[in-house]
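A single chain comes next, written as structure tokens; it is the form predicted on its own.
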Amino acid sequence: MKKVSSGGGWPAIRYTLRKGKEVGGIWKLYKALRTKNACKTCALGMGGQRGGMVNEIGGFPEVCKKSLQAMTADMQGAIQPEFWSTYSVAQLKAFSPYDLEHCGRLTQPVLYERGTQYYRPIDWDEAIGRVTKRLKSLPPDETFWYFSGRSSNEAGFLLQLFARLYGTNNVNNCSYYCHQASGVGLTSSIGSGTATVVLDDVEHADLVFVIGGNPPSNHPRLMTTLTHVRQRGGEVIVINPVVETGLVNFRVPSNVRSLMFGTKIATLYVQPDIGGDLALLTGIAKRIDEMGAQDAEFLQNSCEGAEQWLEQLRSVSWPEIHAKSGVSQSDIDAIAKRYAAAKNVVFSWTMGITHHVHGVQNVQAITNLAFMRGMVGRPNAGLLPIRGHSNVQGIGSVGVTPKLKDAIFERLESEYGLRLPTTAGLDTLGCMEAAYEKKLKMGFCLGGNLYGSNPDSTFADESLSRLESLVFLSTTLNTGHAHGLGEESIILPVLARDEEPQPTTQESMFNFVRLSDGGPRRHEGPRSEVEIIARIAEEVLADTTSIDWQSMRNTGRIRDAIAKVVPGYDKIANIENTKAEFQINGRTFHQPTFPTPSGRGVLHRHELPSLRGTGDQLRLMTVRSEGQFNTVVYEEEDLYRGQDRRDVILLHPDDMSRLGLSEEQIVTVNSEAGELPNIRVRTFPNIKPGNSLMYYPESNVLVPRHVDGLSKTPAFKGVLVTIATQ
């Protein structure tokens, strides 16, 4: 497969046409997309009642390959009754990402039962009832309950509610397995977990430097603002140890410069051996403390530590730095000169720098850096945590960890008159390892892929499969659906966000919450989340707490609930009568005062890692295709890296020679988790040499369960692996 000369363009518009004819032409998906709802993919902030293909500062069209993906696989026809006698649970352990998500949309309850051989549809009373009467039998700390970030506020909200109420803080999203490293890195340097600018700051930035990320594939809307700032004469400085074709040159569709002659976006491409982050975030502070281009009077006034960060980043020597980062002196020198003569300057990152087992550190060594010119507290500066999931970050704020931010806690407790409990709580990886243990005994999944989302594939498939009953709540099928099922596993059929029968709300990367109209049903058959959680809490919990269940079937009355304990959400109780839509009071930060203990900025040391591996072994990234959106996989090629298919290791052609290995060579790829055989070895020059790269979650039985310990993300981005030829 031929790989693209730049990202979007031709391509994206040929694909656009050929996914509107799929589901019954152009003019039904522009209809489905214009609707007033938030996009359905990342959290970049699209859609609400400035209606779909719109921005945060109204920008229009907008509209990415991610967003047709998710629409139109939400169009699909629906699985039919006979699949379910057709095809066993063995023979869907078979099926691709691909093909599971390709096989319909779910309508109907299923319930499939340990020592059958297939599911079985079921009506919505006895499903309700088998949930229900599980949780009644069950000590609640034997449960757990996970988000996912497609989700609404008011799903989020009220599942987190009545799993306290019930009596666990066993209570985790999917942050856990990608930004978590972002929101306490961030909270111990500024004291607040999220983005500090909006939207119009990266627009009128001057520098913005790219990260561990690779935009192009999987936040492809930012491509806009980014050629924006390159047409208005600004860098952007990508630091990656692959060179992604979308960041060398991308064509915008609705730009017709761009889309004609192209944008040059990277003004600087620099390749980091993959573990490197930290070594070289600490040498272009120490050049630019070099070079005295340093805001001393920030460090001074508006930091804490400042005088210790420097002596130690005096102290560390460049040989150090070259060695554990693999970059050159020049290569960083290039950066601190871009660096020191720049205004404005937005730091964006993604799961590059997060999924390391020192991603807080990374993320900690970023906010020094800004720290260090005075980069953060201002307008158009600062720094932005690229999310995924378009509502992950609303989750989170509405109360979805397992400990609850104290003011939460408490307004919860003193608004409802409620007792809840106050044990630890168990983050996603630590519910794993205690279903593994036979500790926990049911889970109860609130969208997402729990299996295909973990580490240790194989540890995950038979952790999952010791619990007793595990519920799903999806619009379609995924791997979660075949492998690690419990004695008991029930799939219920939820209504997607276009299709709710009320208002919901969505809150994006940029602190901005959303209100998304609904639609009508495509199918007879699913349900609303929201009605769903409201009717198994009425039935579990009864009389015993003083929420009354039926009434938070309706989504305004849920809002009423979030204003009056969710610190920042006040305006969200009328949001359905204003249609005003708003930013989160607190998290933007343009002046620089923070909320910290201090009111000041947290300068964070470090010892800097060594780079993995030696001899033969390779360190391996785990990554997404651009035909692919976390762990969906929509398309089966990678169009950007000219791969063709997914059961592939890619490698620089030195390590080719090094290793003895020649093209479409059939091999067996080792780690100390697992192994993965008949892989296809293919050269691949855009890799910077000594590091490898796989396809997620195919090759999650390679990842070990090596998290962060601060934040208990796993280092899908730090694996060591060995091939083995066939």
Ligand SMILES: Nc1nc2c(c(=O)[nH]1)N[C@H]1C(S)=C(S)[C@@H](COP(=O)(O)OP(=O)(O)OC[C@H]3O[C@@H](n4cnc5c(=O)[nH]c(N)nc54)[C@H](O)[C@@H]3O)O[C@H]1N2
The other form holds:
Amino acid sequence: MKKVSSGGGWPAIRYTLRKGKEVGGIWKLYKALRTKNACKTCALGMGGQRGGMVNEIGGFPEVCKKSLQAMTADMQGAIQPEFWSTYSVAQLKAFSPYDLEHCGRLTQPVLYERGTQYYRPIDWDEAIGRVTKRLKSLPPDETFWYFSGRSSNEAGFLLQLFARLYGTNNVNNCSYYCHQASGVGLTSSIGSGTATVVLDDVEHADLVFVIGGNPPSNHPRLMTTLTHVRQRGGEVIVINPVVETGLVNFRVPSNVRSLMFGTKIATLYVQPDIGGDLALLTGIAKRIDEMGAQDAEFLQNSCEGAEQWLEQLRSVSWPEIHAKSGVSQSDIDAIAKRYAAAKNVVFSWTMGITHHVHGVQNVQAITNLAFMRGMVGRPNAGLLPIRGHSNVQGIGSVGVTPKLKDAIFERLESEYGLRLPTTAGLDTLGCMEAAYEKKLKMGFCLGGNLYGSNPDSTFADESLSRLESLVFLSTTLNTGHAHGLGEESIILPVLARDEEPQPTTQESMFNFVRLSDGGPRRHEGPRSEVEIIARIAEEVLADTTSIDWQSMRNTGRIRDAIAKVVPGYDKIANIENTKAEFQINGRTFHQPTFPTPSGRGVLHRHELPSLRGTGDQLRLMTVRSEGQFNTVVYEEEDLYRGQDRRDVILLHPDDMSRLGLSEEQIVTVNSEAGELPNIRVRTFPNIKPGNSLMYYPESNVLVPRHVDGLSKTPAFKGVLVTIATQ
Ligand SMILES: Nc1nc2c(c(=O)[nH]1)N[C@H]1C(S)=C(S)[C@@H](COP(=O)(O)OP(=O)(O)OC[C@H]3O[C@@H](n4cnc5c(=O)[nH]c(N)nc54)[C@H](O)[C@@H]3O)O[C@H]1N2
Ligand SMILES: Nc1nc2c(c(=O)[nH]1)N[C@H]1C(S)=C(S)[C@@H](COP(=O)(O)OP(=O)(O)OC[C@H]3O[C@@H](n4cnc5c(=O)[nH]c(N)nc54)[C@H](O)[C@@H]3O)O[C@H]1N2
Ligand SMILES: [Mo]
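Switch from the form predicted on its own to the form predicted together with this ligand and give that structure.
Time for the whole complex; same chain goes first.
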């Protein structure tokens, strides 16, 4: 397959027209995309009351392929009742993620019982009855509650509250496989766990770092902003072991000039080895110090630990930095020179930074570098973790973490007179491990695909299979409904955000909370997430708590509760009337005071990890293609990397010859976690030698369960593999 030479552009426009046709006309699709609902894909923050396809500074039309795919998936027809007696679970296991997504919308509750071969439709009363009966029979700490980042703040808040009042803190979300390292790292440095900037700050930066991310595929709307930065004469420095086509040149479909000629994005593209960022970031800081280009006043007045940190920078040797980053002195000097010259700098990053055993340290090192030149705590400069799911940040804000923030905990107890559990609670992988050890009996999943997103798929399958009961609230089928099923597994079909009968809210990565209107249902059958949760809670806890669960079917009442207990969320109480999106207080930093105990930023010192891999071993990153959204695969092809299939391993030509491999050779890829046979070798000059690339979720068979000790995030990008010929 021919690789395109730029991202975006005509292929994106042609795709829009094709998708329109699939759902009965481009007008129908356009209307669906324009409703006043927050966009369903990434967390950039689109839509809401501004209307769909409008971004946080009013830019229109902002649409990306993934939002089209998510919308057309929700606009699919219903899975027909005979589907369940036609395809056995064994057959569903053989379906690809693409096939499962395209089976249609889930509209009936279905039940699978071990020993039988098929799911079978059951009515809602039976489904809810089975769930509540099981819950009543179990010690609460033998259950866990997993949330994806697609659901609303209201559903997230309500379910975590129920789980805690039921009696467990085994409450967690997909963030533990995603940006948890950013939250933990940022909190340790600035006392706040999210972006310090708003979109307008990024637009006005004169240098933006894009570290370990592929926004042309995964956050296409951010590309509009990066083209603006370039058009204003600003610079973009990309740090990534892979030269991602769309980060070199991108065609913004809504800008005629950019569409015709493309916009150059990266002014400098530096390729570290996988896992080499900590050493590279330290090297840039060391060079800034050598140049005397730091903001000594800021370090002195607004930071803690500056002297010790600078001392350590000075003691690290250059050969160590080169060896542990895979980056040459001239590249480090080039980055430092540009950084020293820039006036307003934004540092952005994604999974190439967090998916490592030193993910938190990576984030701290980015923050150190920003502190060094006073780039946090003023307008047009700061820190930007580019978030994944459209409401993953909101889900975290409203309490979906094992340990509740102290303020939420205290207010829930005092406002409602509740007693909440004080146990530590388990993180996501912690739950999987406890299930494997048979310490857990039941899992309750609000969306997502826990099986598919896990490291070590063989283990994940076994671990989930050891549960007595698994309950999913889902819109469509995914691999997690076929693999790793509990003894009893129940799927409850839910409405998508834009089909909700009542308004809901979402939070963007720039800390804005916005109202989604909901809209007409597309199918009879699926129910609102909050309705299901409130009913289960009422049946399980009716007489034991002071919460009126019946009233919690009303999203307005849930918002009242959120307003009372979640810091910075008070304006949510009136959002249905005001319709005004609001920014959460205390999250954007345009002044250099931080919510740390001392009010100053904290500089952290780090040991630099060695690059992994010796001899025939290759470092492996497991990433997304342009044609998927997480475990949901919409297309086999990866347009920007020029791949027409997913069962491939991409290698630099030097590694191909070093290992004696040829193009299209079929091999088995091995790691300490498992093996993946029948993989095609493909030449990929865009990757730095010594490193390799495979697609997630299939490659999760190879990802061991090594996590960052501080954030518990698995090292999905830090895998070591060898290749065996077949
Ligand atoms: N189309 C689409 N959009 C999405 C998603 C999707 O699946 N599809 N998923 C959403 C979610 S939940 C998330 S979290 C985001 C994910 O967005 P990204 O983080 O952009 O996604 P990944 O594909 O994991 O890509 C990681 C990038 O990191 C680079 N990388 C790998 N290892 C390293 C390393 O050691 N150092 C550095 N510097 N770079 C490295 C890879 O080359 C790749 O470009 O996207 C969100 N948006
Ligand atoms: N090897 C490897 N593994 C990874 C990663 C990686 O880069 N490499 N990335 C990790 C990351 S960043 C993440 S975020 C996780 C993803 O983890 P998850 O969030 O658990 O997985 P998704 O694939 O996004 O979940 C998709 C499913 O959500 C359901 N869904 C969609 N919309 C709705 C809705 O409105 N309500 C409800 N209730 N359900 C809905 C649909 O059934 C759909 O199949 O995977 C992680 N795993
Ligand atoms: Mo994510």
